[in-house]
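One chain is shown next in structure tokens, namely the form predicted alone.
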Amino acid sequence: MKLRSMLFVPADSERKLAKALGSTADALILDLEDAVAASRKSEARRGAAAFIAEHATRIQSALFVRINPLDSGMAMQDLAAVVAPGLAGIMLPKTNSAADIARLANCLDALEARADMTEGAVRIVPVATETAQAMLNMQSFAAPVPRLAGITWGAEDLSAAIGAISNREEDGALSPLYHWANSLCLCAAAATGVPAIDTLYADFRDAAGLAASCRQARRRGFRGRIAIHPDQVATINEAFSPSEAELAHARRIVEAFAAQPDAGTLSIDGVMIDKPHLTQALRTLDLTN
């Protein structure tokens, strides 16, 4: 499942849901959580369920739903409303550890059976750094986790959880805790064998800043990013897609090792390359799938 771009869409807004139909995002996240007022949760559930039923087979974007947290008292209502054919995944906010993924997976087992869906059809992307407990439990993502499709991180809820005035320093740079959250997300994704999805870029009018931030994120190992506005999607998709020059170089590395399978190191254009370069080349080529 390609997850370069995951666009949030408030599930209680008919206008925004309709606009999302034209999106080129790899995934739409029909939001039942933060973007929806408490008084409109039921309306959002109905909106998400209707959207999935009507459009899942008509659009290219995979359909995810961000439910309310497992301990909110609303998660089961959310799941009961939206687990149906066409749902690709659940985004789980305020995940405290990998044990929460197992809890959610158990619920999905029953709901998929009720809906006559293939077992395991609904994947999970947790927001893995939004609570203090989560930061202390990131080592729980140390091996493959059933149903996991990716891992993302968040800074806004974490700053609220610890009582920080801001998640940034006076010069605008992220404070150390949030750099740590970013890095832990990368490590957890690698340990579980799924893509790391970078958190949102809040200033949706700053296309240049978003592009620069995405390039930095990709260099660090992220495979995609959350979008909070449709205008961000094209920039994100471009940034997390390899260029023709990158693909050509990756093919040369793969071909060179294929031609000399017993070699530990090779030279391409006067630069020594070894097996880690081959691994990265294969990952680059995999981004086109």
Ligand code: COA
The other form holds:
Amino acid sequence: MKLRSMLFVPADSERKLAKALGSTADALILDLEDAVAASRKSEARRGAAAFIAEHATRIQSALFVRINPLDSGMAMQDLAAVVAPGLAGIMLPKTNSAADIARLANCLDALEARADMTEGAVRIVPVATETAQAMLNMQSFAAPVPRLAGITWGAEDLSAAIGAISNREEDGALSPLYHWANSLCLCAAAATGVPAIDTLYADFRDAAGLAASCRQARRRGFRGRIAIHPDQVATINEAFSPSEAELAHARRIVEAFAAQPDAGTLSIDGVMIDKPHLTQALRTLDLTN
Ligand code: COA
Ligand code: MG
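Show the form predicted in complex with coenzyme A, please, the one above being the form predicted alone.
Then the entire complex follows, led off by the chain already shown.
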């Protein structure tokens, strides 16, 4: 599943749901959690369920729903409302460890059977760094986890969870804990074999800042990013797609190794190229699929 851009859409907002229909995001995340007030949860469940039923087969974006946390007392009602044909995945907030994914997967087994869906059709993307427990349990993603389609992280809820006044230093830079969360997300995703999806960029009017931040994220290993506003989607899609120059260079590396199958290392334009470069080149070419 291609997940360069995942656009959050508050599921109780008819206006935003309507606007999302024309989006080129790889995925929409119909939100039932933090973007929806407690008094509007039922409205949001109805909005998400109707959107999936009416539009899933007609739009290009895969449809995800962000449910409320497993321990919120709302998650089961959320799942019962939205697991239906056309639902591509669940985003699980406040995930404490991979054990939460297994618990959610058990619920999905039953709900898919009830909805006549293929077992395993609904994938899971956890927000994996929103609690203190989650940070200490990131090693639980060291092995493959069934249904996982990606892992993302967040810097807002974690600061609330640990009682920080802010997630930033006085000079505006993210505090060390959140750099750690960002890096753990990359490692967990790689270890369990799914793409790492970077967290949101809050200043949605700053397209140049978003583009620069996405380029940095991609260099670090992220394969996609959360969007909170429709205007961010095109920038994110472009940033997480390889450029023509990158593709051409990747093809040269693959062709050079193919031409010399017994070479462990070779040179291109006077630069040493070996196995990790080939792995990287193949991954770049894979991004076009
Ligand atoms: N999805 C779909 N449509 C959206 C949208 C979104 N995430 N954000 C804005 N829009 C729509 C608006 O409704 C508006 O459409 P309209 O002209 O038909 O009314 C248009 O895009 C332009 O919106 P704009 O005026 O620039 O923004 P805003 O002030 O209405 O909304 C936010 C700003 C941040 C409140 C809004 O972008 C939003 O709700 N984002 C998602 C928040 C979220 O889900 N957070 C949870 C994850 S942290
Ligand atoms: Mg949150």
